[in-house]
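There is one chain below, alone, in structure tokens, taken in the form predicted on its own.
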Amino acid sequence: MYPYMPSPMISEHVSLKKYSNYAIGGTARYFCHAEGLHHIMHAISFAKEKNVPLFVLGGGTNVLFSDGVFDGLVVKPDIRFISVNAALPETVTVTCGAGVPVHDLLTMCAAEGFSGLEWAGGLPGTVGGAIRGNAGAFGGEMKDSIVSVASFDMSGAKPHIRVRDNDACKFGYRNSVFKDLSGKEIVLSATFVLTRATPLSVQQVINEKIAWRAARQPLEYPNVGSIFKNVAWDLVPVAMQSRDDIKKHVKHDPFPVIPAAFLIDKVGLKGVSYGGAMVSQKHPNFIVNACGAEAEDVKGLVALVKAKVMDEFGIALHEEIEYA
């Protein structure tokens, strides 16, 4: 599954933002594409020869580099494989490697009539990173369709492969054991149980949910997506909690949740730039890259949304993307 590759090349000052949705970015001292474990393991090698940091890539959809110089290593696994393990009359078993987009999963699925992950229609980025931070939609999470999670653990002293099965992986609201374990493991590879249905309802499910994204969503311009997690009904204040105006909003993603886009619509921050960033006025969940944005323009507008959603309703608003 993870064959012996020759040592990959470790690049040097290479441009980040190539490598970012956003298209924002300073530098990396080091880069590596990692095509196998054995090219991982090389990159791990290389950052403690030289003693710098690791940061792990996956589809630099969910991430905001900063504007500098990354003075270490940065190492993209680019494991792709899809292979069919079992099939049953009524449910079958995929395993996939981490550095397959999820649009290449989707369109197996479509092909072979594999139905699941139909809410990930029109979602960015990789099946490790989706499932890192547990991607979720329309109600559908990772976790719904996972089996085990296989990962490269490179905390002790013998760096070496583990597998965990769904409950290990502690799956939560845009979380997992990978993420908090951040910096200590890669994900490799992942299995899912997929029910049967036929190549047409699934595509067809599939196309409705990239149809919805592309109406709501303001693709047209560079983007990692929503910047807030939805939040808890259970974490709004109570005084909050008994306005019509907030309870005709409450949506399940999967629990019940207030939707960050509403809370930021109602405090009027539609539109609003800072530099060359720009909270979006298709989805206001999204601040884009409306002008050559860099990322202290969009920490400057993440900073006035938490200020003003704060003042407002007594909310705290909680990243969905990363810092890097």
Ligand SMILES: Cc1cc2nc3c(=O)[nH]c(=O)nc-3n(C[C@H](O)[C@H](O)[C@H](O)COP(=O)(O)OP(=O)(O)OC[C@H]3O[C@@H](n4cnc5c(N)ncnc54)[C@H](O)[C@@H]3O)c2cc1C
Given for the second form:
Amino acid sequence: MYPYMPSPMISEHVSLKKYSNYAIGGTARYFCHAEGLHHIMHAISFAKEKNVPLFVLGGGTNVLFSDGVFDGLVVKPDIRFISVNAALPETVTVTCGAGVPVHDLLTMCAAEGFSGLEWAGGLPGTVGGAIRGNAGAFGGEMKDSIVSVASFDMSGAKPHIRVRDNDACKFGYRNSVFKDLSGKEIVLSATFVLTRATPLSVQQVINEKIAWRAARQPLEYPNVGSIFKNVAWDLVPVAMQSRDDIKKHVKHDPFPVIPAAFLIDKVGLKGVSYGGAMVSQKHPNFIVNACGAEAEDVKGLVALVKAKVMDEFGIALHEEIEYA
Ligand SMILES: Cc1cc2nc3c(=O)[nH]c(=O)nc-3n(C[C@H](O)[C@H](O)[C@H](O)COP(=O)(O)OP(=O)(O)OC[C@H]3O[C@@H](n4cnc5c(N)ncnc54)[C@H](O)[C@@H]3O)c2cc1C
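Could you give the coordinates for the form predicted together with the named molecule, as opposed to the form predicted on its own above?
Below, the chain from earlier opens the complete complex, with every other chain and molecule after it.
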């Protein structure tokens, strides 16, 4: 017996602002909430039929949509389930749908006393988005707890499900095989291995991370987190590496880096605005939507920051955010 699932509604001319944590963006020609594989397959066929590009959307917390019309299909894989597979005395494996908000996964971990993902306290977005970008903070990364990831490969004549183990996911700093395969594969679910702890200890660490973010990040404005990746110490020009004022700002997350926020602060761009966008005073690696910003305003500031940091330090900053 097959569970009946009607074809999903494909909406037209959908404003992307409400799907963006930035509250920025034009419209999508087509939009589909995909509540399961059947819906995803339908969406892929639809995009092929119309001969339009397809963009996969998670929580919209790392994407800057452009101001115009996206003449394609935005598909949001709302696959939401969490299952505890194998419960051993010291470890458990948990499988989680790509559309589950990271916050909901952590709520379950805290309730059950499953430890390993506490570093992600306060990390917005979905599990799918976090896997694709190998999200990380406080020295932890998604890759540290991943056993395997299931994805839908839509590249060939016969779309099919693929399951990769951790190595095959090729996780790197804010990177994975799924980033390289953008537009070809959609993350469906992931299996994590976690250890047992007390619910209270797990919740306490999560709360600490949430409080740390609230104190240091400009959460009062719409934003998409850090705009630029931190800079690997190896890539810092030798002349800069010998400067004491720079050396003392090296941090290990997950390897020695110079924080982009430090460089942006040093070139004096804190609080600088362009249109409705502003380099945050609180955390200069955040460009916030201070007042009805458009994508072009953010892009103007991104270009200014890159130019200033290059001029002053000879360091090339690279975006952590995605453009769509
Ligand atoms: C306040 C704030 C703090 C943040 N702090 C951090 C941090 O500490 N560390 C960090 O790493 N990031 C951080 N971020 C960035 C962001 O939250 C993460 O990158 C998050 O994991 C993105 O998930 P998402 O579901 O919102 O993805 P989206 O923004 O929707 O998408 C991001 C990319 O992933 C792709 N994608 C989404 N879902 C899927 C899927 N199922 N299959 C294939 N591709 C998919 C999209 O096409 C897009 O290219 C922060 C953001 C904010 C707003």
